[in-house]
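Only one chain is included here, represented as structure tokens and corresponding to the form predicted on its own.
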Amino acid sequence: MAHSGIDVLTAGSNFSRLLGGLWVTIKIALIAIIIGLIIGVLLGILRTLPNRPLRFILRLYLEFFRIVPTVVLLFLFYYILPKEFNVNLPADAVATLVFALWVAAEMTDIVRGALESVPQHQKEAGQAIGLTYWQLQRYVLIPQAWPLCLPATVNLMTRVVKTTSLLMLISVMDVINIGQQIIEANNKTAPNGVFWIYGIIFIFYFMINYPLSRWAKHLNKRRLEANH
């Protein structure tokens, strides 16, 4: 007997499979964000150096990851580059690498903008007491720039989580890929199952992104209030 659409969620191990796919999604996003933040902060600081060739190279890096769609980057790193260089990486590793490089590129601009927003007299005061460039960054500029970075960083995190929906295109067993497999396996017996599967996936993404979005708005509101 054909079961109703909602039964697809509880049939067999379908729900636990969806949770497993959700964990893959979260794990890739989280690792990519951590790596990207570390690299992005360092490169963002370097973008404030009075070194025009270095700043030009880092600007090209940023523009490359801004202009090229994420789906193209995934195909490039998963299908084309491994074939050209005879390197075989698992899909999860490729996805993490691509997202980490993308996060790092975006963070360079966020960090650069925040550092350059610190009042000039703060920099001059640090230089007047004999701080080196990196001491100035550590003790004066970064502590004041970080609150300016935080709202944009949290917004970037939500973009990363949402963009993980593309991972199924390179065969990563994320929550959407698992959901699609369940839909196809139950298409004849429960054609309405697609509504429930994608409904629960929507809830998963909402539960992750909504608190982050609210946090970003709260941080931005606090920053604006502090400036007045």
Partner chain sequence: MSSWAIIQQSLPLFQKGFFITLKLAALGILGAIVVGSICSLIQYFKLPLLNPLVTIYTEIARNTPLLIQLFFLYYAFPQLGLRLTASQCGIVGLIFLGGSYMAAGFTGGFEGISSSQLEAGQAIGLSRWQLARYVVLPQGLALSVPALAANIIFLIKETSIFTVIAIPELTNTALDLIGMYYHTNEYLVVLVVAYAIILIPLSLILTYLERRVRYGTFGN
Given for the second form:
Amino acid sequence: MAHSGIDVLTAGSNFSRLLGGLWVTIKIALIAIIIGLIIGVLLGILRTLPNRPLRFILRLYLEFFRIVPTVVLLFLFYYILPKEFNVNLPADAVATLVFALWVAAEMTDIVRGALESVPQHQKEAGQAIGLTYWQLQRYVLIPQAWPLCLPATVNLMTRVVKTTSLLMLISVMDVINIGQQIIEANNKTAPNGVFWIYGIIFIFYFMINYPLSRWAKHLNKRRLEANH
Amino acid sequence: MSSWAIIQQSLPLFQKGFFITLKLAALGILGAIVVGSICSLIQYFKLPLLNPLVTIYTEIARNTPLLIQLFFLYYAFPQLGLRLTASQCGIVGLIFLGGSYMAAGFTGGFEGISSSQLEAGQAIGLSRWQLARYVVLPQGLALSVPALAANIIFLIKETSIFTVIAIPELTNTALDLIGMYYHTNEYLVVLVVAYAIILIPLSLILTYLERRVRYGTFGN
Amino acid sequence: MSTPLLHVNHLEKYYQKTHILHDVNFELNTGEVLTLLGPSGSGKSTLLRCLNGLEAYQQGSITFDGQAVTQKPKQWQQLRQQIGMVFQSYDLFPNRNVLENILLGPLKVQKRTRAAVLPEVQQLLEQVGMADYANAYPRQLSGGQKQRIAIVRALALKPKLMLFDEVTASLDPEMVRDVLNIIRQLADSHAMTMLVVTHEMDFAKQISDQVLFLADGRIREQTPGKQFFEQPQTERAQNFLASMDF
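Given the form predicted on its own, corresponding form predicted in complex with its partner chain:
Next comes the full complex, this chain leading.
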């Protein structure tokens, strides 16, 4: 029986396979974001220290991850880790690592910018009551920098989710890869299945990212209002 | 064969890829600026009918990956009878994605104008159009320059995704060469350097522009 | 004769090439109030900030409570518990309510228990008339109220010396008197040792045991008590007092 395009979505286990692929995508994005946030916040704080060599190295780290496109970063780690460092990681682990390092790099700049925009007076007021460096960070600077970071951080998350679409390039079994398998399997019987499969994947991505970007917008508006 | 010889042999192919990347990026970015400025004007004047359409377009374009947008153009649209070459798909995809980013950049600039400037304009009796023409546009464009520069860098990097529809740009060239000759390190180094040649000068310009706008001297 | 609480000896301070403080010398005994007067830009605030480790100085020495002060951050962090400072711009932490602002130092820096600190803080809040505001956030307070809380925040560490850096300069006139009264009360009934930078001449005249008059980063006059106001010696001081019009 030749089914028409939309039936490809529901035929057999196709839809649950797509959802399984989506879960792989989300899992990688989530783990990368969590690891990246932790590393990025710590390194971002270090970037506000008056230590020139340290600042230079961290700046270099940021610029490298900013200038090299993520596709290229994926292939750099995918090819070079096993070859030069004898580290054989499965593709999804490589992808998680790359995304985490990328998130961390972007995070350092968000955190540094926010910390530096806390007024100097606040820092002095904290010093004047005898707070140590880390106490000052913990009780005064980070709580005030946090709302400044939040919109940019949520925006970064939407970028990570969108960038997970590249996972298929290093053969991770993500939602797109599975979608392509389904398309190929049904190519003969339902050539316009391609429309429905990519359509549903398109909607999946939109459903994750739209609420996130609305949230970022809302946070940003609240931050601007708090300033006035 | 030494690494250097491998790199040298690959350079003509990379050079081709380099110019394809530049050409597609330039066309896509130009188109994106046109689309973005039209959209932001529609949003600024809140034109009926068009304004909600622009909102729907920008939300869709910003919240979905370029890769899927390209797959749609390249694999799904021919099913509807719309057949484009890979390069055309790349340019259209970049305009579709970039237009929404550019619109946000312009709109951010317009919104960055201080309300006292708008009030000062209204106080001397400017109409809505005059206010836009003499106050909002000149100041807003200046304010949006850093965002536009950041978008340009972003869109150039996004051209690396064109590899998935087999456009022989930089990334595709490197991946092809790796597939054929297995000199992974050498080709990846050339690839990174090629992007650095395009993007480092741009990112320096961006830093400079950001500083100028921050100190409020830009456009004066 | 007892040793002074604070002894500043040949202090020199530069910003890059600009000479901000020239050979500043003075002593301050326990229980005394010293006011720093002078035109703006004379280096008063910078001197005060040097005494709380917020600015580095290039030469000279500071002795506090019999202890030579080095410029090591660690030592300053210890000393700041004994040297309270209040700023012109209040600088309460906006993310913490009044009580949390005040308790931060005693609990986290001095590691005292909440139970031990709380009654003291309550009493301080009552003294400054802010007992009802313990749970308010800084943004809900007026400038004068914020400044009173900032004073309590500094006092909660039980400092031996208080530094006041133009604490009424940002306040509306009607708020100024409240804040000045609190400082006066500290001097009179608590015999707090204080260094005060102010432009309120009446207040300075009433409160000062000692006056340092600075101009261009140098001490031009150093006189006890009211003498500065009644018989200024230098022409600069005479002009300064005339310009203050009090």
